[in-house]
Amino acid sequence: MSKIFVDACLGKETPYTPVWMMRQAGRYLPEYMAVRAEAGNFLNLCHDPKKACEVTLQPVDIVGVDAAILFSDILVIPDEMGMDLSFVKGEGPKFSDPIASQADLERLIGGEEAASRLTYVYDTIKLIKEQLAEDKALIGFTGAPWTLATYMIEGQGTKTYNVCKKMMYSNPELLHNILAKVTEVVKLYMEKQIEAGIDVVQIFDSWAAAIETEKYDEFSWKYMVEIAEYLKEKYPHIPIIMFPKGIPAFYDRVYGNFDVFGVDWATPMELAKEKLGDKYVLQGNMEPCRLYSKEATTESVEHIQSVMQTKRHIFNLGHGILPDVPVENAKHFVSECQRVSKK
């Protein structure tokens, strides 16, 4: 049976735009706060297959999404190569042991080995497959090397990355050496995912704006179009969504063997169309506070759907879903996007 999702991805026509909400198995649903509370914490939630595959199945029944993401975490892969890392309530992820040399980076473990220590993510793909509908698409996905070399260097989440960026201008070397060491590992990471069953993947690049546009390509999208070719020449039947966050000023040099492009909510749909529409399916983009008001959300769906006109497009948010929007006004963007598409 085909899916529309990985349809769409692959430019071919469909009944209708399908549409899907990053961060949509999340704590917007009480049925996954039921879930999370139950497991104890967020990384109990992520190591146990079977409660990752209820809370990814959760709003492909409760929203009627067109395709489930993986419910996991970007932090497995530094977590399995053996940096120390923790969930502290209200500050977020924490390593204990950031990278700060080539000898910190090289008592981590890489390639194969760390890449197999992530089972847990494998079963739960194997899991939901075997219960997701044949015509919902599961998407598998990764942060790409420079979003999550930020946690690694910074041990944290930050607004300034002066640590990494002090690196990137004062020692590149390193920093390229920890991207390229992290990159093995993702490759490795996403064809594990498809071996499992995963129909599409998507990379986030979170913090790609915090990188200047002359030095983008050389210390990110360089790194995440090596893993989109090394995936394409393996599995070219399975869809790539790139989406870097934020970065509307490099849209003239995006390049690379992908099929979809995540248009983040600051960047102006008709400016993606203008500048990728012709090369990459688009993705997005609405801002995701407007889910606070149906009104706002049916005011931005169809504004999408005019730009867009139902060519190669995928609706979604242009970042996740917040944690305290009603789940009716999620169900609502959903039904509205598949409204104003149909065809």
Contents of the next structure:
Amino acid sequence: MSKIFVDACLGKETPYTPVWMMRQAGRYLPEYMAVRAEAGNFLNLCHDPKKACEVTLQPVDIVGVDAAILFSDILVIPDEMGMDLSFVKGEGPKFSDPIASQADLERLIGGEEAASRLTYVYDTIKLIKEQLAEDKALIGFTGAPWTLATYMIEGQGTKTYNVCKKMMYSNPELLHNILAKVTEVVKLYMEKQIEAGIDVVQIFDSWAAAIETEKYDEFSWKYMVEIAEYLKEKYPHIPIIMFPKGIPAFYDRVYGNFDVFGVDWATPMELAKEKLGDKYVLQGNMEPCRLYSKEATTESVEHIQSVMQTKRHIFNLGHGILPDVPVENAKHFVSECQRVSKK
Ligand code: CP3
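Given the form predicted on its own above, what does the protein look like in the form predicted together with coproporphyrinogen III?
Every component of the complex follows; first up is the chain already shown.
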């Protein structure tokens, strides 16, 4: 049976434009909060294939999206490279041992050994594939090497990125060595996700906008493209979605062998269509806070539809859904996308 989401990623005609939401498995769903409470904490939930499978399927059943996204986190990669990850309540992710030198980097586990430690992710994928309806797709994902490196170097989320930028301008060789080591792990990690059964790959470069346009290719995009080229050579039928958040000034220079370009909410869809719409299928891009109002949601969905006209498009938010959005409004977004694009 064909999957509407996979067909849309490959630019084929579909009966309507499929829709999913970044961070669709999460705290706005009371059913998610119940399973997380049973698990004890967020990382336990990531490590438990049965529970991770359950929360992956929740938005498909409850909200009606056309694709599931694997429940995990981008930071399980540095965790399994040997860094010490914790999620501090109210403060987000923390590494107690950030990378500050070549010696720190050399202590980290790389390549096949690191990718092989992520068995709970592959087990989760196998369970999801047993239970997911045949016409729905499963999206696997990774953080871009740059976005992962920001946490590995800063030790936590940051507003200024001053520690990694100090490295970028005063010791670029060390930053490149970190990015190259992470890239090797990501290639093998995504390959193993594909072997376990995912239908589509998304690479999240959530912190792309922290890099000046002149340096974006050197420190992030070229590594993302390297990952895409590696996967496309082995698995040409698996669509790849790139989501570099907040870099419209780079759109003229976008290149590489991938299928879908994710547009963030601050970039007008008209601009993305003009610069990239002939080369790539576009995904996005409703401002996630419009979900607080059904009227504001419908207005945006109709606008995006009028720009994209049911062609080479996937509906999504322009970044993740927030925890205090009413579930009913998320359902409204999904049904509106399906309504306005129905042929
Ligand atoms: O999209 C999905 O539904 C799948 C699951 C998913 C999570 N994280 C679950 C999660 C995905 C795809 C991610 C990716 C991720 N993780 C990114 C890139 C995507 C983006 O939104 O830009 C980033 C930057 C991270 C790192 C991360 N993980 C942060 C900064 C935080 C804390 C912020 C927050 O929202 O609390 C997390 C925790 C996290 N990852 C939660 C979930 C559901 C919240 C944990 C909880 O309290 O239950």
